[in-house]
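A lone chain, given as structure tokens: the form predicted alone.
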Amino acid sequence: MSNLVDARGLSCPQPVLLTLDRIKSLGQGELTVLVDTDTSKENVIRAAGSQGWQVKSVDAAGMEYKLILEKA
């Protein structure tokens, strides 16, 4: 299983269902998120929160996001 959600493209709350969903999926580890929004990005990030996982990095390049989020 890949450790991606490409989102780009897509709009609230789709990036946040499939963020969610791989969560659950994986339990714990390394995810990287692609988004193209900023609200898509803070909503990521808020929802990755709620479920324990924490933010190791945010790369902007242009109006896409590459996130890095993980959990122990």
The other form holds:
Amino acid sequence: MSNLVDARGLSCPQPVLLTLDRIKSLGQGELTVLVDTDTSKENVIRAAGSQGWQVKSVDAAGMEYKLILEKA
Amino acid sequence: MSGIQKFFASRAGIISVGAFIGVFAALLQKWGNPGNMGICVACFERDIAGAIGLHRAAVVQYLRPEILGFVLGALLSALAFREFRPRAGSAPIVRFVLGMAAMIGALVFLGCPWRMLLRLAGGDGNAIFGLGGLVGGIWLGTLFFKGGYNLGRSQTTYASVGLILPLIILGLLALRLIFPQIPDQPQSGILFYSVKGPGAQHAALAVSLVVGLAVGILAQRSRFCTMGAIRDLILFRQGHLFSGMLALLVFAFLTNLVVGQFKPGFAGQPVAHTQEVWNFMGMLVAGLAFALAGGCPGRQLFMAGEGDGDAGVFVLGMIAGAAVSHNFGLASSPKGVGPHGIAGVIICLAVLLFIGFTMRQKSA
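Write the structure block of the form predicted in complex with its partner chain for the protein whose form predicted alone appears above.
First the chain shown before, then all remaining chains and molecules of the complex.
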């Protein structure tokens, strides 16, 4: 199971849906999510938080964000 | 800046924005907008379609400044907070058709989700059936999401692509200023104005525009969305957006109580009809269309202001849908559904099911 979700260019609620699906199958560890809007960034962080996943880092590159989420 | 961002992404932030919209929507009614229609994205886009002559229903023609303010406010906010993201290319023609279907459904009910809430807040019991339909339509949408429905990715593109819809809106504002309303005249230059009916009821231009701009800025910051509110609750058991929607309802209700606009009942409600089934079905179609397109009609305007060209196409679809609704007798009136409204609902539902069942992607 890959620990990368590429949600760039996807409309709501796809970024959250993909992230939660992956979180469910991973259970724990580290997950990288790529998004390209601030709305998706906030939504993914909020949804991951509700599952006990923390934000390890947020990197902005041009018009994209690379979110690294983790759960120990 | 990050403090402001954090506030608007918080529960308190979204509740404040819902409360602001609820209070000012109710006040706009006091200041001249039609009953339980302080802000209605569907009705107001329909009035704009009438103002530029895309339909000629004489009672619903007015170039509503609130809608212009929504897009321009969201644009200003997105630019100020560096969130302007020019993007397009996620099945635009489908989004146009979704916009049309959403509008046709909304005009059978007589209102968008915002007006549904304002109707409830004003005591209009018919809106309960609209709420049921909206929830039902969004629930159907979540089934499609679970089945893999997806309109595909948009691409980052030229800034000018994201500016096209805001520029159209700026052009409409210019027309509104060049051709102001002439009392008791149905036309001013190339613009049409209602001399009676809901289109003739409106707050002053500056008031409508300023409230519209403020809502545009706040809603862009907080991502306020009435469809997302119900969708996230059903799909993720997550109540963030829903608390904003609830705040709109509660604060509009309280404002109505204070200014004496709360009149509970079913018959004789302003710009409403009492046909339960079609209030339900109209909003079911609209709710499914909003869900498949990823945002309520207000949110589509704000996303268009943020540079989302696909949301802009949805907005244009809604305006075209309004023209079709009135030209083909699909739109309801206080007397009940239009002569072809029921056929319109059935056809739109079939189109939406076709889109939902056939547009599935294996996620990468």
